[in-house]
Amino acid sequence: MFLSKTSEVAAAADTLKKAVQSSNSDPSWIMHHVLDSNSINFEPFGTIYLPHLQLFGLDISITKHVFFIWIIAIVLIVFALIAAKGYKKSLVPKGISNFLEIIIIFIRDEIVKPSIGKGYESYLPYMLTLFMFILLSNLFGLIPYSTTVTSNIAVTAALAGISFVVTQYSGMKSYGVLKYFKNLIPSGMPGWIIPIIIPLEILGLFTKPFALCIRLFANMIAGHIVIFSLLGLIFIMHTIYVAPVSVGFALFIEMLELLVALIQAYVFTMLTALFIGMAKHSDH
């Protein structure tokens, strides 16, 4: 609750400056907060400009989202090391070890094991990493001066792409390449309809990761746009009397974002596990 209120105060201060500089019909100040950039804004304390890098003519500059992906990765590694160190001292988990064990058991027993079935153990580390990364990325967006990297479609596309590769590899590993694609066609299908079914099934292989990508991206970016739009009503209407309603609704949406952050991490992980299970047992 404290982080959310602090985040709103910091966002409102920066929003005021952008709104004053922009016309009432110009929404660029909202996208300024949502989109990726080559700087990290700490107004009113200043701005950190990230380095521009070129490699063989390609722009590989470190952006705000890339920087926070590194931060999230470091936090996850630190948590894992602390938990591992705790288990070396005692088999009874405490603190962070206890918290992570709850998440691990939930992901294992409620998502991975029922969805994938036999051989789920080899996929558990990936599923845990996927869930924790998405959850932490979503929650980081609620911290003042931070950003939500999962509101970048390039990030969600990369996550969905990895899940797609893991899914196809799992199916081909279980059946072989030819039989895996043969299993995509339902048995007993009339011969005349097979030319129609084959393109649809192949398209279906790509629509699944596409849905994962768009769902996570849309849910995370929508919440932020709504929050800043509500705050912007104060400056668009040029009156402070709308502030209690505007800020109140913005705080409600941000509280809702806490729930959305958890739900989206769960849904992405659950669907990935389900797709892998379908690929491994496509003949059923």
The other form holds:
Amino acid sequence: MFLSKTSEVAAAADTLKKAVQSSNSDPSWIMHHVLDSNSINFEPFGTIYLPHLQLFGLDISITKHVFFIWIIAIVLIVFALIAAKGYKKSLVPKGISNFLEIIIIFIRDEIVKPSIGKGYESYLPYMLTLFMFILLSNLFGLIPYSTTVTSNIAVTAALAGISFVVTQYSGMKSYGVLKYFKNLIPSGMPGWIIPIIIPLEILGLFTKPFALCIRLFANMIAGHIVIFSLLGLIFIMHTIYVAPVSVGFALFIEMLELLVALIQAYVFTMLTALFIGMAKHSDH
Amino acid sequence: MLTVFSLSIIAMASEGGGSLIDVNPGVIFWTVVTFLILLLILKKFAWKPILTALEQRETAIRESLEKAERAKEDAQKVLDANQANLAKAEEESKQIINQSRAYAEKLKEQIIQESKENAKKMIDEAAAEIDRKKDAAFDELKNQVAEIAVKAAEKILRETLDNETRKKLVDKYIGEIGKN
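Now show the form predicted in complex with the partner chain, given that the preceding structure was the form predicted alone.
In what comes next, the whole complex appears, and the chain from above leads the way.
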């Protein structure tokens, strides 16, 4: 918490020049810290410039967020492998395994099992990976010099897209493609209403992942913008006396962020599980 | 797909005020690729072993609980059987004691009866014997008295009396003795 705070103060300080230069009203320095970029700033130690890549005309440059996604993935893999190793010795886990087991059992028994129902086992690895990845991404945003990858809408869109594909796949797998689309229309509808219902239902298919994407993105970016804005007050108002208030409020928001990080990971996973469950049992 | 599409529309529409909702396809690409690789690696090397271990443990716990339950039932059964046996044995012993008590009682009665009879018999015998002895003694006494009397009479007769008187006297006495 404290480290994180100092980093943000440092981050704010390094943009002091920019803030002052742009007549104190330009918010672009906040955007600079929230947005993706092609370099990783380790002020005051230096800056790492990341390579630009092209694939079939698509710009797949390694950006700051991509870099941190990889770091998160590596941390997660190491963490999970250590936890998995703990089970080789005995069935009763210790340390990291124990901690991870709490999360795994929570996801299995509280989210996946009740939401998806029969055949939930095959979705468990995906749900666990999803939850751990989002949780770690959210928490990474609180580490100094790190960045919140889930505050990039492209990242949340990708996650929501995967969730969408998994949802559709689960529906089609349990009913077959044709029957699945037929099930989208609620039974017992009068004939004349069907032309209205079909576009609505199709729209409904896509609003679900869209909501997932926007919810996570907005929640994660909002806290950071609020924190930067509170700290920015010090520089905008040109007085040191506002600093205790700013830092106090920023600390409060940071605490809230810690909570939000957990809640948003839970909500994303929970809703994905629910959508899968709905798609799997859509005939009632 | 549509999500991305609609997001791009929003991003384009609000291009002027910062590009917060600017969707970078490269980042989407890398996120999907990273996530899928992450999913594959974690599934193979972490979730599978952990979930299997969890399941194993749960099965083991369930089985041991069931086993314990069964063992408890068995123990209860054995206990019940033991108790039944004990009760039976107690019943039996009580019966045996009762039987033996009754037998002893009967035996006692019998022995007492027998001994009473014996005693009575002995008393009777003794009485008979006494009677017999008394009779014998009396007879002997009678004989002896008779003998003595005869002898005395003989003596007296021999010494004092003449034949006639003697005869009268002897007859008289003998008659008297005979009356006795």
